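Read the single chain below, which is given as structure tokens and is the form predicted on its own.
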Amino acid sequence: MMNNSCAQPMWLNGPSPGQFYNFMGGNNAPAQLPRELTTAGPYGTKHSTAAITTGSSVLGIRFDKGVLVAADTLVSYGSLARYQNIERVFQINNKILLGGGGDFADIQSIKRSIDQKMIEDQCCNDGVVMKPAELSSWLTRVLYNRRCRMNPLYIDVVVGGVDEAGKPFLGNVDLRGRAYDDYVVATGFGRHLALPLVRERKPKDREFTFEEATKLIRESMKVLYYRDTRSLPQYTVGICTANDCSIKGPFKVEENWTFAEGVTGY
């Protein structure tokens, strides 16, 4: 016959209404939860479940001596073209560009976090400068951490730049922390419209030249303006090479709507 004299009562450390259960076998209090999970509102805590003010496609192309990152200047409020002069390509330092798609408030939030990271690195004064591949890896940890806390940042970013040796890097990180790098990356509708356009022009035995990449950026932004209802003909382009890292523009798409006369069926 078993001796149950040492067994703990079934509901010892049982939860109060609205609290988490502390399983038997330990008297330790539950770990402190993140603030965004415990901040009480008039109707309880509620997280955003969708993006509100959004930016559409971002396109990045790697060429032999650097990278180009382009995005239009529209931030939409639902289906309303609300903010039409917002730059979504940012210079992080002299070696890194960041292009942001998705919820623009979350883009601003992660940009502030990156700026603070840059300040911390400068305060160390050890001569070490963050490189684009390192920023991409850091973003995967930050975004995956937010996703695991069920409070993700609804963003899809393009990270590009060159390292100390002048080697170009171009990568994409999404809201769940998934990442990859390639000679062309895109977010939003650019994945469906711009990626095939660029990939079919890729030389088999070499990288793009700067002139080829620039031409593809212009063509891709024109196609995106024609086909994506959440875009504008105005866009900015970030250029990062070993000698220069800056944002150019805004530029205008060379639009031509004369073909619309032959469109029927609407």
The other form holds:
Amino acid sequence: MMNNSCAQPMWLNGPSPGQFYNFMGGNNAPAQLPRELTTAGPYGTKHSTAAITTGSSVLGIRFDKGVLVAADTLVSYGSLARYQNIERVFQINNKILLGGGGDFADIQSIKRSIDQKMIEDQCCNDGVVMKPAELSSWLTRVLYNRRCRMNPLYIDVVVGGVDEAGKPFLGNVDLRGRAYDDYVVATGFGRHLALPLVRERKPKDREFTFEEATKLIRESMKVLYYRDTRSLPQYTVGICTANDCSIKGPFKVEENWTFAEGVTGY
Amino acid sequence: MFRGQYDNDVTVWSPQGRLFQVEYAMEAVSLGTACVGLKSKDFAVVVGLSKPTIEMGLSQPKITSIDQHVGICIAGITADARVLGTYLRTECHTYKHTYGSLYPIQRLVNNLGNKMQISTQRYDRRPLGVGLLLAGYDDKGSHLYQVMPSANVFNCKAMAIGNRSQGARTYLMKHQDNFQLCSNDELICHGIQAMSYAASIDEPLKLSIGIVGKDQPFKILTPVESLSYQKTCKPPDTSDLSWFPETLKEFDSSAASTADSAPGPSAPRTETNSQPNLSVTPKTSKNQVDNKKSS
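Switch from the form predicted on its own, shown above, to the form predicted in complex with the partner chain and output its structure.
All chains and molecules follow, beginning with the one already shown.
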């Protein structure tokens, strides 16, 4: 005789009424949405829509044996020249320089992530050093990913350096993950003011020499100081060749305002 | 093979300090047919001995390419190897997507080793029953790594794993000093000859050959190409049998008949050589590995 009072309930492990069956069997638990998308409240999370503390131009020039990356030492708060002695060109490892324009907090954030990656590289202890082109590619992925989450990092960075063979690389990645590499790259106002100046001087048949590149950096930083209101007459220059990767400076722009007496009509 | 109460579980030590389950997994490698790998300064070559798992059947793939700069040759349980191959391929692909460059070989095998180690330390896992020879080429030159079920990863100049691989290892040990400066053709020839000591003598060698190196993406030679290599490669200097493994001597019927003493494997030879284990006439294999899962 079956004892019906002890019968198992039917449809064990099934979905409760109105629910769907979990075909994944709990193996692939749905990934938790990032907190930036799950904040409670009537409006959810508000992402930043503009940079607050900003660095202006970064200028990079590639020459035959390496790259130069220059940026002035100003971090503005709106139109206020708030922080006047902050280096915006960083040495990442012995082969990579990073110059940051845009929101300085976001630059510090990405810099911290990159530094962590360099530490992980060293922890592997296999002699593999990240190349500038790889960092540029990685930044593209990260920044594009942030853009897709509608929470971009408001930065515009210049990545430069040399690879193991000593071949120089100079590239630019912006807040949407757009990237390109060229013999000269610039961010901010430098893109309008410095880029054409450098391109004008480019010999068609060869790369710049180191002397030409340094001269162009000096001239361009002067032009940027004269014509970009968010700039200072003080800048640092990162230099990366096969033998040396370091930040030089700060240097002063040779300013001369005697012509100002003749300026009229404003 | 009774090891008492210490071999039921991979997490249990024997009083002698051994992990029997891991050692059993290593046995699975020697059930698979042999793999030989060797490298020069600019090239790395893997040679696998293919045997059909069933008569008339196609043999399981011995060599699979992972990325344009890496390939593996497997010995052991093919299904386990496929899992590893998929893992390696995914890793390389992800790396390429993220960094736009090729995965550094050493980092790749170290990560693989770390992944495999987990299954030697958990009671609810089993070690993978597959050994790998991983050939690759990157910025730091050519690489050959041996990966074992015990999750050991060894950087090798040359190595042979799998069934009856001792003969091949002896050959490689004898010739290892020559490999560094070999051309790619010479390297393949050395690989084929090493393999001829791991294969039974009474059947034709059915080899798969993979090569990777400078300006040479990982390539698995077509059957025609590998046959032509087998034809042109000189047989080992059979007049000198001092290093020849004792166990194989009795099978070597041609030791006396071939008395060609010209040194080096590089000189191409057009006539079919007389050593039976390098003959290319198709014959039905009689000598099957009894474990049908192994390749």
